[in-house]
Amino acid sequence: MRALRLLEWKSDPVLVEVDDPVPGPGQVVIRVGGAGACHSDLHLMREFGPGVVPWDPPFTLGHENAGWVQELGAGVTGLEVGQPVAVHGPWGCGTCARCRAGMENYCDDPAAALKPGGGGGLGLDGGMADLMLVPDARHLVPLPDGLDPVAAAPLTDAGLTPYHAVRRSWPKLVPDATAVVIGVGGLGHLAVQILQATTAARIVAVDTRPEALALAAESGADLTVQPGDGAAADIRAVTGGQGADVVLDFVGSDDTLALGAAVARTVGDLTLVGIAGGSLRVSFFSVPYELSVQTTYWGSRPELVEVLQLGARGLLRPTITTMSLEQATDAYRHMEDGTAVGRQVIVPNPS
């Protein structure tokens, strides 16, 4: 079968022929219908090296995956060949309390979970291939009626990650609250839709690109702002000077974190999702009183079920550009040059 593989750190992936996977006991092989191209893959290609994470190439890329059950390993029940499914991407140890609750993104035993990789497309073989081996059936979520694998694939990360970030702040997103989304790319434009679908808060979107701000407005933002001089004042003016109750930073640079802290309200949330490598100085007077600053990583399996339901109901509508497996490297080039809008989904098998 065909597979887009990262053969070594600091290199471009290559499309090669590999053997078809064979499921062992408890495992499932899916025929991949959609695999999202994620900006974090660029960090794997360009910035990672030996020792950064406890796994190394080679492996097949693609950690946002959905498709159809192709073959069941011995002992697998509850799934049928041909059934459409989404893959819950973070793979934990499977036995700790958090894994048993479906929170494998926060596995209590990462040393066990990360051998030999942290998930499909992250050390283990992912979904940018004709077929994908899923090492345990618990990682699969049946798709609800009305949702196909192409639309479902980006929801497994680009939808799930912002959903988890928004969901943890629901108590602060009351009808007179303001939420600020910084960075309206593949994750950010879905964060705007999630806020609109699950809260009554005012939504402010921030991005440098006019096309991203247009997408934010289409997705439900009440106000769009370009960063720069006056951006913080403009956002605070919308809130009557109080500041934003929740700030979601999908970039994570020094500048975006500084903007987030500048517009945040006392007793608010500043949640860092982006991995651009920035930092925020925190001292007694440098941030608003009782501002909670946190990072998040992906989301739980129960949350993925909720995200897929929102997608099936048409409340989450990722802006998607589909590309063939042979065009997958073009998707990453579009990310690097800033021309990618929304989410690019690689489609190895159209049906």
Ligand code: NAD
Contents of the next structure:
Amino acid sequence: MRALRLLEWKSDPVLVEVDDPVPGPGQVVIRVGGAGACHSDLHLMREFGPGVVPWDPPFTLGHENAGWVQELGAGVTGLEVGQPVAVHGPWGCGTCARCRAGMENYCDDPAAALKPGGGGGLGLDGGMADLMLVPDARHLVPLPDGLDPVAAAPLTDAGLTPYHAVRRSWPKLVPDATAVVIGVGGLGHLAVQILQATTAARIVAVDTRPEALALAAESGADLTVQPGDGAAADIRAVTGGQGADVVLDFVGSDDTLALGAAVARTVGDLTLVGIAGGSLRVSFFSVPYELSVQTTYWGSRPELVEVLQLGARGLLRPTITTMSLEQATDAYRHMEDGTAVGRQVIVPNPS
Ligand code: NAD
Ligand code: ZN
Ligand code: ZN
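Right, and the form predicted together with nicotinamide-adenine-dinucleotide of this protein, after the form predicted alone?
Up next: the whole complex, starting with the chain shown before.
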């Protein structure tokens, strides 16, 4: 079969022929119907090197995946060949308290979980291939009616990650609250839709690119702002000067974190999702009183079930450009040169 593989750090991935995977006991092979291109792939192919994460190439890219069950390993029950499924991407040890609660993204025993990778497309083979080996049937969520693998794939990361970040801040997102989304790409445009679908907060979107701000407005943003002089004042002005209750940073540079802290309200949340590697100085007088600053990583399996329901009900409508496996490297180029809008989804098997 064909597979887009990262063969070594700091290199471009290559499309190669590899053997078809065979499911062992408890495992499932899926025929991939959609594999989203995430900016994290760009970070890992451009910036990562030995020791940054506890796994190394070679592996097949693609960590937001959906498709159809192709072959069941011995002992797998509850799934049928041909059934459409989404892959919950973070793969933990499966036995610790967090994993048992579906929070494999925060597995208590990452050393056990990470042998030999952190998930499909992240050390282990991912979905930018004709077939994908899923090492345990528990990582699969059947697709609800109304959702096909192309639409479902981005929901497993570009949807799930902001869903988790928004969900944990729900108590602060009361109807007169303001949420700020910084970076309106694959994750950010779905963050805007999630805020609109699940809260009555005012939504402000920030991006450097006019086409991303147009997508933010289509997705439900009340105000769109380009960063730079005056951006913080413009955002504060729509909050009546109080500041934003929740800021979600999908970039994570020094500049975006500084903007986030500058517009945040006392007792607010500043949530760092983007991994551009910036930092923010937190000291007694440098941020608003009782501002909570945190990172988040992906989301839980129960949250993925909820995100897929939002998708099936039409409340989440990812803007998707589909591309063939042969075009996958173009997807990353578009993301890098700033011409991608929404999410690009690689479609190895159209049906
Ligand atoms: P993307 O490339 O689709 O979108 C990024 C957006 O940010 C683009 O629209 C871009 O124009 C905008 N942007 C860039 N610099 C900006 C700036 N200074 N100010 C405002 N906007 C700016 O990326 P994506 O796939 O949505 O991923 C976003 C980030 O989230 C990446 O860093 C990715 O690695 C990270 N990520 C984190 C998790 C997690 O679990 N924490 C999961 C997935 C992705
Ligand atoms: Zn990702
Ligand atoms: Zn675990």
